[in-house]
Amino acid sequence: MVECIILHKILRIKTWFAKKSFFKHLEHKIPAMKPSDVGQRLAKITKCAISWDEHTRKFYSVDASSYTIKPQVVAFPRNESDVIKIIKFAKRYHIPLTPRGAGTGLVGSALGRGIILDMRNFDKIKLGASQVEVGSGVFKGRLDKILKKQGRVIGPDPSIGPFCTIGGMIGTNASGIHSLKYGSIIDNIVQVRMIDSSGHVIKFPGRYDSKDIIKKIQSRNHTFPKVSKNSCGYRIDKVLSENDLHKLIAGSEGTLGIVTTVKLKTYPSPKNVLLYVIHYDTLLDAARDVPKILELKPSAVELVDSNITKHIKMKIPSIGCLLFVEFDNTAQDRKQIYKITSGKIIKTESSAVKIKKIWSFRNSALAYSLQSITKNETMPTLIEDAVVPVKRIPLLLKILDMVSKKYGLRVIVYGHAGNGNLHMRPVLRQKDLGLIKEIAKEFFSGIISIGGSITGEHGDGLARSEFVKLQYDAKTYSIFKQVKKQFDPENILNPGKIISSKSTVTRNLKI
């Protein structure tokens, strides 16, 4: 009896252990080698570009949020054979290994302290009917002009669309400006081609032993918010079989795998398009008439505060807010925007040229948030990314005023108002890194208590990953844990991202 509870008491300890052991890989602590060593070890297992000197890592310790983490080498991987071998060495290692586009992120998604995949390399474009298939180095802008002489497009369009590629759409879920008639990313994948910490090649659909990962997210009730775009933690509410598990992989900023190929759905190119530009006094008064605004089926239906206003080369009546409606394609009588907005309609254009030059306005918001700041100002990436039920904008802005007035912020807002996401960026009038993560805090709280989600289409990252536990609930958290382990059990691929023990919000962040 004794020997029974010896041993089983033994058995509780090794167990512990066990997961501990797991867990303690979230936060890597980089091996003795030096830079040289890994470059120059590297080097020799593949054919392709490896840096380490100095001004590359410096290079590619920064991206478009306001982190700085200097990787140890730079790789540049041409085909999936070279991403293997770098894969495998760096599972030798235990170093980590995170995936990178054209570095436009705003929440640090693509920096790490180890091995940095810059996937440029990956760059094919194979046109279909109705899909494309398209190397996660591709440039958005690229695709762009190819599918435009046939007439198509992609759905999602974010905002810094030509310059971001897309393998880091992939990576945050991204959606943008017309999500409210395309959706995000997830919507829009037909087939992932990835490889897994293990150096396995990966096709989702396709041909793999699924029955553990399917089990594990099915295996509990989990909980998320009911909004039309999310890309806080892993998306497990969109699988419900094995044809579904590409999707789990949208918005999964490379922790699962390095994605190679991915095939996306085209579209026809919008004919008909009529925009409408609207002049409100308040964004409150502007939120209210959006519900009223999504009956009549726009295409888009985008907003921007005072701050970005005064930089449009546009006549507007007062110091106020714009909306921006789109519609294209519909047989809805379009119309019926005068009868049912209390703002007041400063333009209406259906010249494609002209347009496209409005909208340049409304995708030049973040640069128009960065001319507002003053010398003794600081813009930090925090709470930019909410998303909420539209009909809840209001208690959104109330909350943002809330907030606003406890700590004596400025707040420049805009985005996506159709979808309820809007982007908000708190200024700060002084550099107190313990302030910035109580404001975090406080605002995401505020976000989840009126059904919303903290982030929308811009991935976690640095910024937002040690809140994606406060955003779910532990059964739903746990889930996500094993979906982690199960694809990348030494937590070599971008950890510290999405599931995080550490705090990350203000470590590494250069304000």
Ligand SMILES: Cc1cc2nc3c(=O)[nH]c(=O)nc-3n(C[C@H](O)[C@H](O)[C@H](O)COP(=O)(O)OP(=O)(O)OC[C@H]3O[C@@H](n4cnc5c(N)ncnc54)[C@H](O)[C@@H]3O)c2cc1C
Given for the second form:
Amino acid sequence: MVECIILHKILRIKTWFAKKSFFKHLEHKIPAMKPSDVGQRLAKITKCAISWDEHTRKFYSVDASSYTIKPQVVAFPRNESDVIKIIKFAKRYHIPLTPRGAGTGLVGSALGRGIILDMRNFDKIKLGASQVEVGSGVFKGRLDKILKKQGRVIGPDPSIGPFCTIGGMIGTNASGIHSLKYGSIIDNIVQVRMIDSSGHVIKFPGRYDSKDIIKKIQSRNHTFPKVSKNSCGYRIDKVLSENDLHKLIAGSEGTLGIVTTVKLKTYPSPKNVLLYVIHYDTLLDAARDVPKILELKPSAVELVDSNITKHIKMKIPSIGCLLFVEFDNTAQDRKQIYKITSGKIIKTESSAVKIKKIWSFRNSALAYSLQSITKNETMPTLIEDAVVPVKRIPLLLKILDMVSKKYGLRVIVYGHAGNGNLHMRPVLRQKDLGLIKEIAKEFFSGIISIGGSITGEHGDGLARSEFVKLQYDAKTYSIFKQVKKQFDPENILNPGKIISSKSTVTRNLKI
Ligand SMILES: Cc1cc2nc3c(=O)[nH]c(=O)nc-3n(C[C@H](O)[C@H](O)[C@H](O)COP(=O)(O)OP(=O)(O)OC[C@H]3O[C@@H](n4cnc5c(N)ncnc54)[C@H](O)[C@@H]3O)c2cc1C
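To complete the pair, please output the form predicted together with this ligand; the form predicted alone was given just before.
First the chain shown before, then all remaining chains and molecules of the complex.
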């Protein structure tokens, strides 16, 4: 009898536990709440602005990529405490959370269907002698102005100029025209402060409890392309010890934590700058010159093709392409360029104002490209960010030629030739849209086969995350997955970016 009672009690307890875990399970499978439900509940737990009106949701449904995804709610946290509350809420209801800077990213990495965290209120700047501590929502343009008064600059300078935020630059591991001299964001972060998916504040470098993940990263059981910049996957190749964990966050696209503050290196503003504009008949001629030019230690080597040159207000001898080669005070013997180039130097400029004007032509390459497409054409941002070892640019051009001939594509080419990072933008006709995935796969396979990376600075996002496993071997990809699981075991933070089990390259395209 006593045994019967005990057995009955055990069964009741078991059922109670089963029900509890069943509800817990259900909680994660709750059908998507209405935007107004999410918004109203969020507004009860935090005092920061929360918007879920149609206009705001539409505004945040796009960035500079070719995709569109309408979020449920947009939140504007004022401080870390707001971020922590929102993360905990998102985790409880299993709602995806995507941090966003200025939305100038080109691969849809700042788009999400759940809560968007607009980080604009993280806007503090604290100057140091050779470093700056900066809130993730600070616009680069504002930081540049403040640093200018101090006679200093930050290194990475995306062509979008002042309009991107520091958080977004961290998210994509941004670089730019002068990455040849200063590297990408990953080479310039000194410290990162962020909130992980459990709502814990983490400061890297610093003590990190999970020794296991550090061991896995440090096992060096991974293979990475030997290129000067790379925004594909998690950059575990740069994490040699616990002291390098901040580098893991560069290019992590908001998938490991919400960055609130970073410390970046600063440099004296360059002086004694000289810019050469060199004309070549073909891209191949220009590409062959680049390794020789690099021996002179220029601060920038940029390339634009004939689609761009026709918009440039400068006397150009004939259709062809241009290399912009800049030297600053760190250069060795800049005059050597006359001896080594096979192209024609059509301009030498030393006036800061005029150099700025010439760079503005190069920075407008994307806008000029868009001007060149007709009504029935489109230019999705998909395969536009290849990076290869500089000596292999001619091979990259060959691969591009093969793919474009096979599919009958017109391609616009410009970019950071000094880094082997070329933005190759195929112009597609409406009827080609069904071929996007095939074209991308073929082109990416070519890049990988010559030791390159499918993205040098724009990141993976919706356009490329499914191809990350094409670039890396199974062991490396498995470490990526473990890294994601360590920081975000329930896959709340920007899900589907970098680690992706679904194909997103053509879903949600707005073209
Ligand atoms: C015309 C044009 C030219 C460009 N030229 C260049 C170039 O030369 N070089 C280059 O590198 N890029 C370039 N880009 C791409 C883009 O401008 C950069 O990637 C930029 O750094 C993105 O900044 P953002 O503030 O707009 O970020 P967003 O687009 O808002 O976000 C980018 C990523 O960062 C994440 N993120 C944002 N804030 C945070 C945060 N606080 N914590 C964690 N994650 C966060 C987002 O989730 C997303 O994954 C260009 C874009 C355009 C439109």
